[in-house]
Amino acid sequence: MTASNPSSQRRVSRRAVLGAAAAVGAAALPSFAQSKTMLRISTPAVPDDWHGKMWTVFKDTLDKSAPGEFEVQINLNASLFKQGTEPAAMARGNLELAAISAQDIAKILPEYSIYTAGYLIRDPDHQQKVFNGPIGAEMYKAVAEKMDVQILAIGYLGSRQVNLREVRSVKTPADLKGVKLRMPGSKEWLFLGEALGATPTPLAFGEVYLGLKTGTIDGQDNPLPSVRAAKFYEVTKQIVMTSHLTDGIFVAIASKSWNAMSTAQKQKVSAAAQAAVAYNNENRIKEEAQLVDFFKKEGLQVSTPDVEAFRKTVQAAYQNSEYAKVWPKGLVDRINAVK
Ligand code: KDO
C-alpha cells in the first residue's frame, strides 16, 4: 500500500534526493568550511575611518590565531544594520559583533546614560581605566544580562567638537542658539546637544554630509579624526573645540554567538578584539592631535569657545535632568576618582 500512495512515494524520493544532495555537498567542501563560525560585523564607520580599519585588524588577528575557525565578515557604512540598530540585531541572532555606544546601552540600561553626560570622562586614558576596571566590570556584567551581548573592549573615539557650516562667533552654549545641530538619533544624544545650547536634529551618520552640503543642518558634533575620514570639513567651515563629549565604542558580541564558543576561542576573539581596539585608539589618538593643522590648511576656522563656560551648562543641565535621578549612586565621584 505504501509503495503505491503517491504521496508518500513523494515523500520518500524528496528525502533521498535531499539526503543525496546533503551527501555531496559534504563530500565537495573541504572539511573546515563546515565548521567555521559566521562572525558578521556593522558598523557605521566609513572605510577610511580608524575604527572602519581596526575591524581589519580583527579579522586578520582571528585568521593567523585561529585558522579556518572563524567566517569574519566586516560591513560597514551602516550596509548591514542602521546605526543604533545593532545591540537588537544581535540580540535577535542577526549579528554577531558591533561598536556600541553608551547611548545605546542607555536605552536598555537606563543608570548607565551617566556615560552620556559631557564633561564626565576626562580623556583617552581615564576612559581606558574606568572601563577596564571594576566600573567597567559592573557595567558589561549588567549588559550581558540585560542585553544579551558581551563587551569585549572599549575603543576611543574621540573628543567631540561642535562642526559648523557657516563661521560663527561661538564662546558659551547661549551662542549655539537657535543652530541646528544634527545628533544621532536617539534621546540621550538630542539631550547633549541640548545641553550645549543648541537645538539639536537627528539624523543618521550617513545622511550627514549632504545635510550640511544642503543647509538642512546647520552643523554636527564628532571627534576630529570622524570630521576628517567622513569628510565633513568638505562642506563645513568652522570647528569649534567644545571637546564636550570623551566618547567610546565598547566592541560587543552577541552572547548566544559568545556562549557557544571553547574558552581557547574565547580567548582568541578577545585578544583580537584587544588588537583592534590597540589599532583603533594609537592611531585615533595620534591623529587627533594633528588635525587642527590639517583643517586650517583645508581653510577652515578652529576656534576655543570658553570651554569651563560649556563645561558648567552642560554638567548643570546633566544634574539637574531626569538621567541623573538613576544614576547609580555614588558612581559619579567613584569615575571621578579613578587616576
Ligand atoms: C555619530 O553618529 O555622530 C557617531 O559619532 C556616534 C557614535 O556612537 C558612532 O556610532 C559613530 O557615529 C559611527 O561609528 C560613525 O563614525
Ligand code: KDO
Contents of the next structure:
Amino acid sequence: MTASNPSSQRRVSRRAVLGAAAAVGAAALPSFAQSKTMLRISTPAVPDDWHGKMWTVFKDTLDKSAPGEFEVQINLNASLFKQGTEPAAMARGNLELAAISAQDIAKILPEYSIYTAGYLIRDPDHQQKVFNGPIGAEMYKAVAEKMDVQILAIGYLGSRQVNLREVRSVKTPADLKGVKLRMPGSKEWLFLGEALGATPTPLAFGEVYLGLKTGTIDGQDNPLPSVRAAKFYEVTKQIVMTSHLTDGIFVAIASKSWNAMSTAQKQKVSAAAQAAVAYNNENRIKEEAQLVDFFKKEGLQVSTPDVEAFRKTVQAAYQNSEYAKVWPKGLVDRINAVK
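Hand over the structure of the form predicted alone; the form predicted together with this ligand is what we had up.
Only a single chain is listed, so you will not see partners or other molecules.
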C-alpha cells in the first residue's frame, strides 16, 4: 500500500472547499437575480366590484409583460389602509399603489376641488378625454410635485344617482328640500348634497343600509352598480336619475417606487394600469345600462327629473362658493370645451 502524501491531501481539501463555496455561490445567484419589486395595492373595493376586479387584471397583465420582475399584492376591503389614507401612506413609502379620488387630491391641492363639482364631467367618454389630454397632464404633474404620487390612469366609477327610501315626485332641486340625503363625510361631498337641494347627512358607507332601513336617512347617492352591490335596493323604493356626478378613481403609484423603476418597467406598469381601467370601464358602463331594468324588476320606481334644472342650480352653487375662488382661471371653460 502506498503512503498518502500530506501535501496532496491539503491540495485536494482546498479544491473541495473552493468547489463547495463555488457551488453555494452559484446556488445563491438565482435568488439574487430573481428578487422582485414589491407592489402592494390598497383599495376599499369589495371583491365583486369592477374596481376591485380590475386589480387582478393589472396583476395578470404585469405578470405576462414582466415575468418574475414584480410581486403584486392586492388588498381589498380597505384591509391594508382605510379609504382616504392611501395618499399619505404612499408619500411615506408604506404603500406602492392605490386608487385615489378627486376628493383625496383636493385635500392637498384645493384648486382641484373643481373635479368634485357636480355636472362638470358629462359622461365616461368626456372623463377619459379630459384626463387623457392636456388638462389631465397638468393635473398629474401638480399631483406628482405636491403629493409624491404618480397618476397612471383614470377609471370610471359610475354616474351618481339619488336613491330614496320613499317614493316622491322629484323634478327640480326644490323637490329634495328636507330630504336627509346620506353623503360621505368630507366637506366637498356635503356641499354637493346641499347643492342638490337636500339636507346632507354624513354617514359611513357601512352604516347606510341600516340607516335606510330604520329611517335615520331618507336616501343616499351612489352609482347604480354600488346600489346593487350594497343591496340598497332592498331598503329603498325609488331611484332618481339625476346623474349629478360622473365619478372617477385615479390609479396612482408612489413616486418613490415609480422613480426607482427602469424606463421599460415604467412602460409595463403604465400599460398594466391602462389595461385595468379599460376592463373596469367597459364592464361598469355595460352594467349601468342593464341595472335600470334590474331595479324595476325589484319593484323600485325609476324616474328622470329635469336634469337641466339640476345642472343649472348645482353649477350656480359651485360658481358662487368658496371652492370656485381657488379654481384655476378658465379651467371650467376648458373642461366644458372638451368634446
